[in-house]
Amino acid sequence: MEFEFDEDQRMLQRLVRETVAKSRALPEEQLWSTYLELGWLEAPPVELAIILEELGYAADPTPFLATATWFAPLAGRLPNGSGTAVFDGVGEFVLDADRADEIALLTADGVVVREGAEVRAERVAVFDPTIHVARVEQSELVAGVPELALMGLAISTVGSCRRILDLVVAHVKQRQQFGVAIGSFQAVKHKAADMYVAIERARALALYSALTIAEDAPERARAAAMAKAAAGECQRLCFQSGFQLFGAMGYTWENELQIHLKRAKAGDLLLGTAAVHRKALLV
């Protein structure tokens, strides 16, 4: 498998990065309309991973992730509007179920697609108020998580961790202690370097997962589990080091750091933590 982006993919990465940077301050409805107009939901797996990483970097508030990687692989099509899916067998923490136009349900009788208004979904209060997670009450659910959903969460978490590292690096270059920037201290450099290595490892595995999905390779299930586990381990390191290096300012609601820390943590918890997927790889 080829692990280097081709010219079209690099161009897409630049376009997405520039578009997200320019539009991130827009209202959620306008952001969603922009993504739809650009056709990002129709992107194949590798290109979708490129898009999701940048949306994760910006803590995207729209239902793009759930629509593209939860609903679409289960229903086999894009929804009429936004969408999500219930495929964990319990419907306990379903991304965007409280606001989706269509919801795909994996039941004992197969996949059933219903209008969002027809499904009883109650939003659950979680530590990250910028994401929508709901409990869906539905009988005869069965478990069968799509690889694309795991890959999507993994690469989105990588994007969050990238933003955490960028914020931390900018902070340690400015923060003064003993008359010098704390970024000049060896211990600080080591922590930042460890964060970078963890991000690149998780990113490589997430892109590998996207490649296996695109090629329908036999190892796609293991690759998705590896990607989700690596992303969870990455967020744990970035969470701890990000808080420590940023100091007390990182705890405040006024600081951007807390948004990305919460989003990265949510990415690990949804659809199973790193420990869950490491255990699955042993089977």
Contents of the next structure:
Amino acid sequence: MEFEFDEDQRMLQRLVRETVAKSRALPEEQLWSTYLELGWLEAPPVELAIILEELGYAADPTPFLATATWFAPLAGRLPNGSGTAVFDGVGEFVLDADRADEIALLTADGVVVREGAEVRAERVAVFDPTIHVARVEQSELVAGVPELALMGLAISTVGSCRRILDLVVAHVKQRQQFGVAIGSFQAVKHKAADMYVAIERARALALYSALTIAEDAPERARAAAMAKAAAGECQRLCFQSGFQLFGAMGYTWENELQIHLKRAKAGDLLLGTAAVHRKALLV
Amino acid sequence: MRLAADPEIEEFRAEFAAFLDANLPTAEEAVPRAKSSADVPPWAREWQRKLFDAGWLVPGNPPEYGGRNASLPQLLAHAEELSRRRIYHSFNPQGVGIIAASILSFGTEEQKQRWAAPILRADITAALGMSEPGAGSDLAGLRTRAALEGDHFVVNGQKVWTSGAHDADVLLTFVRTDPTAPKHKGISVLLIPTDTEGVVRRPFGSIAHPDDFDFNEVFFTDVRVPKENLIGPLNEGWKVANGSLGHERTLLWLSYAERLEDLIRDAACDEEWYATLLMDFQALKLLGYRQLGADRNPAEVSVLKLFGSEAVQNATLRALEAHGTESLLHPASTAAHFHMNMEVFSSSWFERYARSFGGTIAGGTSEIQRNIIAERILGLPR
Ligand SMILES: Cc1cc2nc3c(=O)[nH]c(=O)nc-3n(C[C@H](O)[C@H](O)[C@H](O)COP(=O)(O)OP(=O)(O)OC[C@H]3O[C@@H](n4cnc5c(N)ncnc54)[C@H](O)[C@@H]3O)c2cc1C
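Switching from the form predicted on its own: structure of the form predicted in complex with the partner chain?
What follows is the whole complex; the chain from before opens it.
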């Protein structure tokens, strides 16, 4: 096997990074149309992972994740506009269901696609104000989460964790106490190093999951469970150490750290926490 | 990125597997077992030589040094095949993996032929003399002194923890040749035959047993070492040290992948912690594959070393706890009999757990690896 990005994938990664950095301040609709123009929704799994990691890094406000990794694998096509899917068997905490143009529903009779406006979906208030989650009222739902959705949340969460670590590293290099940068204290360094290792582990497993989906490998279900579990474990450490190392600054609304902490935690809580997916590995 | 096996690698793998099937010593042949990391019984020497001659010992080396100029991914396939069968290519792992490798990187042509080739052919065995009583994590603080007098260095001082030294023929010894220079700049590296007058080796027991001899104290008193035994330029031993440590950390993470694979088989269960073991093994292998990329930061090996050694330690602790009071039993066997395996890897859970600390301490402790990651990857101030 080969576990390095090829030249095209590296180029894509550069392009995504540049695009995301440039368009940070753009309104949501413009971001969305940029993504569409660049054809990102059509990206195959590994390329999609590359895109989603950077969108996670940027705490992307659009319904890209739900459209590409919830709707598309269930419906077997891209939606007109944005999309999402209900595949948890109950219709709770459905990403972007309150604003999706099309919603795919996994029912006892198979997949049914409906116009978003026709589906009763009520946005629920959550601690992370930047994500949309909604309760969908529908009967005869069954559960069957696609691997792409697990991988998508996993790699987005890895992106959030990378952002947390970058913010922490910048902060501890610049913040002085006792006459030195706090980043020179070993207790600080070791927390940062552990975050780095956890991110590397989770990132490797998320990319591996994308690769098994791309090649329709027999281990794709296990790989997706590993990816989601590792991302959950990674955000647990990055949330805890990232918040702690910012001191009181991290406790404020103004500091952008909060956005990424919340995104990372939401990434674990949606579609089953690390503990849930660890159990799946044991059967 | 590609999941499918590369046909070139699979061909290589199949050829090696066929070689192993045809040449592996039988259980009757493979006695006695090795007692230290430089104790290579006659059958094991023969085995290593066979691998050397066929180019299967260190496949990345050229044929004259026991290889076949194999690519890095092929090397991983080689390691995987050995690990899957619980067998070793050498019972003097530091000799082959660190000392011969360092000589091939830094030695002259003559030194390669005189020392590296015999170590690789198991004609002689080697041990690594870096640490001292006053120089553990702070390796550059080493004080064993070597003064150039005519065409000899005269060595005085002491090493400790020198694994297998009592069974080794030669020591790759890090010495101070310029006591006035800053500490990283006055170090040189000498190959010192252990039968040289003035070399005294004293093996001592490990945590597992008072007679489990691998650790040594090595004392040097007016030991005369020919000038031509200097490996690399005078006073540039720190470069060699970093090269050796790089080789060591690579050897080590591969061995942690091996230990994790052992644990997956030996501790199989449906308890919650076992999922971590499965994930850690998969992730370590993926990160190892990725490290093969040409543009990797060398400090990334520290990620593999730290992550791998701690994963082994965590999983071994969980296995120990999972077996409850039964884990107190020692000696005990926790795996089927594998005649080409080191006995310590199938010993009691308690011993296996205790030995996992070798991973987090030797080759630069976990704390030192964290320092390296924080400073050389994340760029935090020293
Ligand atoms: C099984 C085994 C085999 C070995 N084989 C060999 C061999 O063949 N040849 C050889 O030369 N050596 C060998 N060693 C020695 C090994 O390299 C040293 O043990 C290691 O470098 C640590 O040194 P130390 O034991 O003196 O611990 P110390 O350096 O005294 O460290 C003790 C504790 O302090 C911590 N510490 C020290 N400095 C720092 C710092 N800057 N920041 C944070 N924490 C710090 C350490 O992490 C550790 O937890 C072996 C060791 C073991 C366990």
